[in-house]
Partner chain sequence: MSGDGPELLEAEDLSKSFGGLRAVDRLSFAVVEGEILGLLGPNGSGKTTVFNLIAGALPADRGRVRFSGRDITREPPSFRTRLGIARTFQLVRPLPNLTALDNVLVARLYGRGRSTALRTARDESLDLLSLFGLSQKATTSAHALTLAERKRLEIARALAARPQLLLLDEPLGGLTTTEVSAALAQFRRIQAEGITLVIVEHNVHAVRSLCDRVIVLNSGRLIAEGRPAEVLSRSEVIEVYLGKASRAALQ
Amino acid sequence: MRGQVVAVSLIALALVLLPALAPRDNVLNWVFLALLYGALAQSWNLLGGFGGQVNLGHAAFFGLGSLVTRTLWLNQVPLPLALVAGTAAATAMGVIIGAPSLRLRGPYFAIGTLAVAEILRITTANALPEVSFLPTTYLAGYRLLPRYYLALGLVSAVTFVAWWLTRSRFGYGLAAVREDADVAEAIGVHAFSHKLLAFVLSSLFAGMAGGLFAYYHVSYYLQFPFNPIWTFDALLITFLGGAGTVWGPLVGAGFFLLLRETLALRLVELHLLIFGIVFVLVVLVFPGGFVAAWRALATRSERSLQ
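With the form predicted in complex with its partner chain in mind, show the structure of this chain by itself.
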């Protein structure tokens, strides 16, 4: 436990000091991406890992957050306000989709989230087919540093929420709902409100990550953040690292980006195939991911020491 605290503090300190230690922008850029992907995966994990509800349209909330933030920001709205508005839009969408679909058992939530993501993507592609460029006045003042610290803050916030889920009344209730909703109800946990609140938190942070994406990118198609690949990456990262664990998505994000850089250089399309196969294998054969493997190893060595 104490070792863990020390390790986390050291890593956090290193991340805070990184811009001073590694002045090269490409290193900082890489870490920024790891933080962004880590935050997105962690936000999926809040509901998918801790609450057991499969959101197949996480990109919708990421996309909506980015669309609203980008549009407002480029129309002279101060960035913090634009970020808040983007986050609020994603959260509201979460309530609209979650309220009817989380009430029911079965696959309705997965279907609803997949539907909202595809429909928002197609509609955005139809209504706003253009590339969004940063105007020259914005480009002149562009610095990676504030983006980096914003990403670090976002990852810290969403990871704090995940950590809180492991040691709070709400988190225990949510775990009970994940394990067996009937039993959870029978011991006093209102399953629907727990799922809905977890979903609201999840879409809130996904929207914020989308806002950060809008703040970071110089030019992109407005529909791009709605692409289902964002959902897939979030799922892959979470399951690689360990769904329902606090550190899984962060470990997974680092590993995912390393793997992608190495594979995508040589294999272009083939790397997606490998990711797909890895994902299916993890879900089928090793649903606990890295963190579970690590824990299993740790307890085994502990036992052999005794």
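Could I see the form predicted alone next, after the form predicted in complex with its partner chain?
Coming up is the bare chain, nothing alongside it.
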């Protein structure tokens, strides 16, 4: 346990000092993207990994946070207020969507959330078809550094919540609901309230990640953050690293970006197919993701030394 704390502390310190240690923007930009994807995957993990509820409409909350933040920020609202508004909008949507949809089980819940995200994507594409550009005054003051530290703060916050779920009474109740909702109800755990709170927390952090996306990009179509790719990337990263673990989404995000960039550069036409095959192989060989594989190897090493 002490070794894990020391390792995490050293990594956190390295990330804080990274802009000074590696001032090149391409390095900082890559790490920023890893943090953004890690935060988004971790937000999906709060519900999908710890709660066992497969949300295929996660992009709805990411997109809503992005849309509200971008719109307010470009209309002279201070960035902190715009980010808070985008997060609040995604959180409110989480309550509105979660309350009825979480009464559905299995594939019905997954399909219902996917339908909501697609409705928002199509509506945004029809209502706001133009590309959103940063004005020249914003471009003149564009700096990657504040965006990087904002991403670091976001991933730290959502990871802390994931850590809290592994040690809190609420987290134990959520794990019981994930394993068997009926048994959880029988022992006094209110399954619906646990799932709803996990859904709201997941939506909140997805909205924050969407707001960060809006603050980072110079130009993009406003419907793009509603694209299902953001849901499936978050799901993929979570399962690669280890669903229901604290560090899995962060490990998965780093691996995902490294592999994606390598394949996209060398095998432009086939990289998506190869990535899908790699994902299937990883899930088959390591069902618990990289974190579970590492724990198994560490346990085996300890036994061999005894």
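From a predicted model like this one, the values you see are computed outputs, not experimental measurements. Think of the rigid core as the biggest set of C-alphas that the two forms share within 1.5 Å after superposition. Numbering follows the first chain given and starts at 1.
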| item | value |
| --- | --- |
| Threshold 2 Å Cα movement between the two forms for Pro107, core superposed | yes |
| Rigid-core frame, C-alpha of Val285, shift of 2 angstroms or more between the two forms | yes |
